[in-house]
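Only one chain is given next, in C-alpha cells, and it is the form predicted on its own.
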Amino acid sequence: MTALAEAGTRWSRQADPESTRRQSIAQVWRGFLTATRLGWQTEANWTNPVVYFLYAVCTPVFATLMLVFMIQVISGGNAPPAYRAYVVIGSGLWSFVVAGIAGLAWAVLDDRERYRMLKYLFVSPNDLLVLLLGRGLARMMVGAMGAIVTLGLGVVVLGLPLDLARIDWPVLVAAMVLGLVSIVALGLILASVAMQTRQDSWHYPEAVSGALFLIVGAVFPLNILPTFAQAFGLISPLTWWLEAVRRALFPDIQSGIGGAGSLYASLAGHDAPSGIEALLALLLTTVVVTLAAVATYRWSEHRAKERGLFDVTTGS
C-alpha cells in the first residue's frame, strides 16, 4: 500500500505542473536563504553581531574621512560643501561595490581552496549559481552597512547639504536596484574567472575594483582623465549608477561624467546628464553587463565541470 501511495503522489505531482513549479521555487528560495545565512556567519566568523558591525564600518568610514581631510588640506579649507558631498557619496558607495564584486569570487575560492566543499555544492539539488548569489549577498550586506554609516556621518558630522524634500526618490530607488544588479553581474564575471584560475585569484577582485575606482568617477570627475579612459568609464554601469545616485540625492551637485572638455559633453551636446538620462544609461549598461555575466558564468561552469576543476585545490 505504501508503494502505491508513493506512486500516486508522484503521479499527482506530474499531473499538476503548477504544484511542481511552486515546490521548485520554494526549494530555490530555501537554498538561497541558507546560503545567505551561511555566508553571513562565515563573514562574521561567528562573532558578536555588534562587534562585527563596528569592524565592518570602520574601514569605509575612515577611508572617506581621510579623503575629505586631504581635500580640505589641499584646498586650504576652501573646498565647497558640494564637492565634499561628491566625495563622500562616491567613497561611501564604493565599499558596497568592493564587497559585491569580491563576494561571489571569494565564495568560489573559499569553498574550493579553504573548505573544499565546492564539488559537493555543485552536485547538490540547488543550482550552484543560487548558492553563490546567497553567499555574495551576505558580503554585500556588510558593504551596505559601511555605505549607510558613511553617508550618515557625512550628513551629521561633515555637514553635507542634504535636503530630504529635494531628493528624487523614484530615481534613487531605481538607481539602487539597477546598481545592485550591475554589481552582482560584475561579481559573477569574476566568480567565473575564479573557477578557471588558481588560488592567486584572491587578489583579482581588489585589482578590478581598484581599476574601476579610477575610471568611474568615484572621487573625481571623468573630465580630468584622458579621452580613452573616459570612454571606458562611459560604458561601465557603475559610472552611471554613481551619477544617478548623486543626482537623486543632490540635484545641484557637480557631475562626475560631464563638464567642460569631457567626452560626454562632446558626444551629447550638453554639459551633464540629468538624473533620468543617467538612469536610462544605467539601465542599458546593466542589461549588457548582466547578459554577458550570465553567458560567461554558464560557459565557465560547463568548462569547470568538463575539466574537473570543481574537484581540485590549487593551493601549494
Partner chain sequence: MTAAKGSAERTPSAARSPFVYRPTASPEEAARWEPRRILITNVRSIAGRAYPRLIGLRREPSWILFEILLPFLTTSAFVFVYRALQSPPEYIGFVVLGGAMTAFWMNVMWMMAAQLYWEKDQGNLERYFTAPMSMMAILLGMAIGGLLMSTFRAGIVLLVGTIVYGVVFSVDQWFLLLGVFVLFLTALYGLGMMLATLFVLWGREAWHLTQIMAEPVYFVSGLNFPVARLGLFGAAALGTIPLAVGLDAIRQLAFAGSTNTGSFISPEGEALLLVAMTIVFIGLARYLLRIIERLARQDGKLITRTS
Second form
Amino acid sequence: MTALAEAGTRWSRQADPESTRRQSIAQVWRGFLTATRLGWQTEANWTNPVVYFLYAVCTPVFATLMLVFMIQVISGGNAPPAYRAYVVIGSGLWSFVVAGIAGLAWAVLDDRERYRMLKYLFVSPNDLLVLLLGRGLARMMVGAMGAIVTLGLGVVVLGLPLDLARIDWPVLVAAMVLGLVSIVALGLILASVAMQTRQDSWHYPEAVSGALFLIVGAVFPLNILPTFAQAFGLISPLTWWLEAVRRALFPDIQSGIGGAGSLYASLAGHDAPSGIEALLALLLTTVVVTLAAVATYRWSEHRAKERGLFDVTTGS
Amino acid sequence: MTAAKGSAERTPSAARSPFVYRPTASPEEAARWEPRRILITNVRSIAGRAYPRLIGLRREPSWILFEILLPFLTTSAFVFVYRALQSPPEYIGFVVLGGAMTAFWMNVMWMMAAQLYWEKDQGNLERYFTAPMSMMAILLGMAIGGLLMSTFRAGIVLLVGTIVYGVVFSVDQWFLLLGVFVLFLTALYGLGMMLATLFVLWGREAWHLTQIMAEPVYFVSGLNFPVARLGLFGAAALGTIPLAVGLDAIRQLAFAGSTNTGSFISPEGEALLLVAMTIVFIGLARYLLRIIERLARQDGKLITRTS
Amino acid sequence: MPVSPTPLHSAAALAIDARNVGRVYKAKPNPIVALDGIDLTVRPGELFGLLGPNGAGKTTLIKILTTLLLPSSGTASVFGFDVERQTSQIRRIMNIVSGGEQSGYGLLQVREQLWMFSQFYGLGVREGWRRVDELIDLVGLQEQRVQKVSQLSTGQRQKLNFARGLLNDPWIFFLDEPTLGLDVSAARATRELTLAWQAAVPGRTILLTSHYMAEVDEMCDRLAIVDRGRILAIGTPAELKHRVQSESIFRLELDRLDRGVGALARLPGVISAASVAGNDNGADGERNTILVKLVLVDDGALGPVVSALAGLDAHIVSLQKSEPSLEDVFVELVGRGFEDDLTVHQNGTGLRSAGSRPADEESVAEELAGRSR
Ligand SMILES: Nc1ncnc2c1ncn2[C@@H]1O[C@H](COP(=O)(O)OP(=O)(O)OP(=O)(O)O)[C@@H](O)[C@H]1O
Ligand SMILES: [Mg+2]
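Having seen the form predicted on its own, could you now give me the structure of the form predicted in complex with its partner chain?
Okay, now the whole complex, with that chain kicking things off.
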C-alpha cells in the first residue's frame, strides 16, 4: 500500500460520520501533515541516502551545467559573469518547479495504475485534494535539496556574488511562500490532467515545466522574446517569483523582466520592477493561478467520477 | 476495423467448430514448429505489441500538446539562450537538431526503459512468458510503437524549428546521413531494450534511475553544442551513449563545412560505432532476458505482479 | 537436445507427469515449502481437479507446469515435454486462465486486446480477427466487443480471459480458480463452456483448481486433494466419496451436549465427531439443538454411541445417515473444513484440537495418504 493510501485509510478510521460531512480545519490539517510525512517516506524510502541525494541533485546540477557550458562554448573564457550568475540562479531555482509540478501528477498516476488505490483514496472521507497536496509538498522537498545544492555550487565553484548581509529576507521569505503556492497550484493542474490521461503521461509535467522555462525569464531576460511571448511571461507567477527571489538574494543582478525594449518597461513606464512590485505581481498571479487550479481540479474530479476514471488502468 | 465489418468477414462454416483452428492430430504435432513458423510468430508478435501503442496514441491525442508542442517550446528556450549570447547561427541549428533527436531519447527513457517493469505491475509479464513468442519480439514491438511517435515528433520539431528560427542545413552525403540516422535508431532502441530488462531486474529503483540519468545524459551527449567541447567526458559519452554518437555524426553531416562541428571521430567512424552499439545492446538485452526468466523461475519473483 | 516425443497413437505421452516435484520459496524468515513431493499423472483428455485449502500449493504446481517456475526438486513433463528445458514446446500447446486475472492493456477494446494476444500465438492478421470474433461470440461477450478492457466487470473480464485462453486451441488448459468472484450463473456458464470445449475437441486436457467442491465434483474426471504441498488422495469423485462412505457418516441432532463433541470423539468406533454450526435455532428460544457430524468405522458403531449419549445426559432429537460429499472427504483428509465454523475432533493418536489444525497433522495426513494408495 502506498503511503498516500495509508494516510487515506488512517483518516477514514478517525473519521466519524458527522465529520465526513463537515471536517474541522484541525482535521484537515492533521491529515495534510500525515500525507506530507508519508509522502516523504514514499519519496525517500526506495534507496539509500547517497543515491537519493544524487536523485535530488543530478537533474538541477546537470541542467545548470548544460547552460553554463553553452555560455562557455560561445563566449570562451570571457563569458559575462553577470549573465552566468543569472543563468545559474534561474536554472537552480527551476528545480523547485520541476519537482513541484511533477509530484502531484505522479501521485495520481502511481496510485491509479500501479497501486490501484486511487479509488479508495477518493472515497476516503478526506478530500483527495488534500492528500495530493501533501504528497506534492513532500516531493518539493526533493526540489529544495536540488535548488540549494545547485545554488551552493554556484556560489562556491562559479563565484556567484552572494552576500549574506545584503539578502532581503522579508522579500525572500514572502516570495518563497507565494512561489511554492503557485508551483503547487500548477502541479494541481497537471494532476487534473493526469486524472484524465493515460498512463504514458509520465513526462507531461516535464514537458510543461520545459515550456514554461521559455517564457518565465529563467535563463535569459524576457526582453529577448517576442512581445506576445513576453506577455505570457508576465501573467505567469513563476516569472515574478524568480524575479523576486533573484532580487532578494542578489540585489545587483540584472532584471529578468524589465530592461531596454521589454514589454514591462513600455507598460510600466520604468525600467525594472522593484522587489515589492515583483511581490505584489506575484501575489496577484498566484491568487489567480490557485483559483484556476482548484477549479480545474474540481472539474477534473467531477469528470473522473462521471466517467469512472478512478479505477481504470490505461496501459498501452 | 469496426465490429460490424469484423463480423461480416467471418466465414459462416457450420461444419467447423469455433473451438478448433488449424486442427492438429496430437500435441506433439502441435508443438512441432518449423523455423519459419517461429519466425512468423515473432514478427507478428512485434506487430501485436506495437498495436496497442499506436491505438493508445490515436485514442488519446493529448500527446500532441505534451509530446510535440510543449517540447518545441523547451527547445526554443535554448535557442533564445544562444540568441542572448549572440552566438554563430549554426549553434541555433544545433539546438533544433538536438531538440529533434531528444524526442527519441525521451521515448526510450520514459516509454521503453520502464515499460517492462510496468508490464509486470499490470500482470502482463506472466502471460507473455507463457506464450510461445520470444520476449525480444515484445520488446521490439514496444520499441516500434514509440519509435513511430517519436519520429513524428522529431520531424515536427525539426521542420518548425528550421522555419521559425531560420536554420540553414548543408548536407553533402545524404546516404551516409540516412544510414547514420537509421543506425542511431537501432542503437538507441537497442539500449532501450536493454534498459527495459535491467529495470525489471532492479525494480522500483529503476524508475528513479531514469530521472537520475536524464539530465546528465543530455549534458554529456552534447545536446546543444559539439560534444568534442567536453573533452574527455565527450569522448567517454561517444563510447557509450548512442545519443551522443548519433547527434555528433548527424551534426557533422547536416552542417557540412561548418568550422564549429569539429569532432574526435568522422561520421563514418561513428556509423561503425553505432553498429557496434546496436550489437552490444541487443545482445545484452537478450542475455538479460534470459537471466530474468531464469531468476523468475528460480525465485518466483520478477515477473509476478507484486504490488 | 533431441528428445523424441512419443507419438500419441502408440504409447501416448501423459498429459501431465509429475514425479516427486518439490518447490521451496526463499522467504523471510524461513523458506516456504510450497510443494513437498508431488506425484501426479494426468492422462490426455482428462479433466483433472486440484482441491486444497488456501496456500496448499495449487498455483505453485500450475506455475511449474506452465513453465513459469522451476521445481526445486523432482521432474515434471507436459505431453512428454520437460517443464525445465522444453519450455517453447509446452508454451505452444498450452494456455492458462486464472481467476481475477488482469492482463492486457486498459486502453484497448475487447476485440483489440484479443487480437493482440492472437498475434503472440502466431495467428495470421485476418485469421486473428476472425478467430477473435468467433471466440467473443462463444464466450458471450458480443455486447462488449468494442468496450474498453478497463471498463469490464469481473465476470466479463473472466470471459475475456477465457477467450484469450482458447485463442491457440491449447492441448492442455490450466484453469486456476477460473470461477473466482463470478456469480452463480456466470460460474455455471464458465463450467459449461469448459466442458463444451473439451467435448468439441477430443483429447484436450484440463487441469482445474477450485475452492468450490461442487464444481470439482461435477466437472472433474479425477481429482487430487492437496494440502501443505502434498497430495493426500487421488481418485474419481466417486472413489473418494466411497472411501468416506465406508466409514458411516451420521448427522446427529441432540438437545444438549454439555461435555462437548470431544466426548463423542473419544468413544470406540468413532473416527471423528464435528459439531456443525448453522442450525442455530436459539433465536426463537424454542428449539436449541446441537448438530453433530459423526464419522464411524461402520454402522455397527452407532449402538455404543447411542447408549453412551444417555450416559452423557443428551437426548437424540433426530438421527440421519448422510450421503458423503467431497467436502466430507476434504474434511476427513485435511482435518478441517473450508469454513472455520466446522470444528473437528480427530480420534487417533490422542490428537485434540478445536477450530485449528491438529497438532500433528502431518502424521495423520501421511496415514491417510498411505491408506489411499
Ligand atoms: N512467489 C512466492 N514467494 C514466496 N512464497 C510463495 C510465493 N508464491 C507462493 N508462495 C507460498 O507458497 C505456498 C503455496 O502457495 P500457492 O499460491 O501455490 O497456494 P494455492 O494452493 O494456490 O492457494 P490459494 O488457494 O490461496 O490460491 C503459500 O504458503 C504461499 O505463501
Ligand atoms: Mg492459488
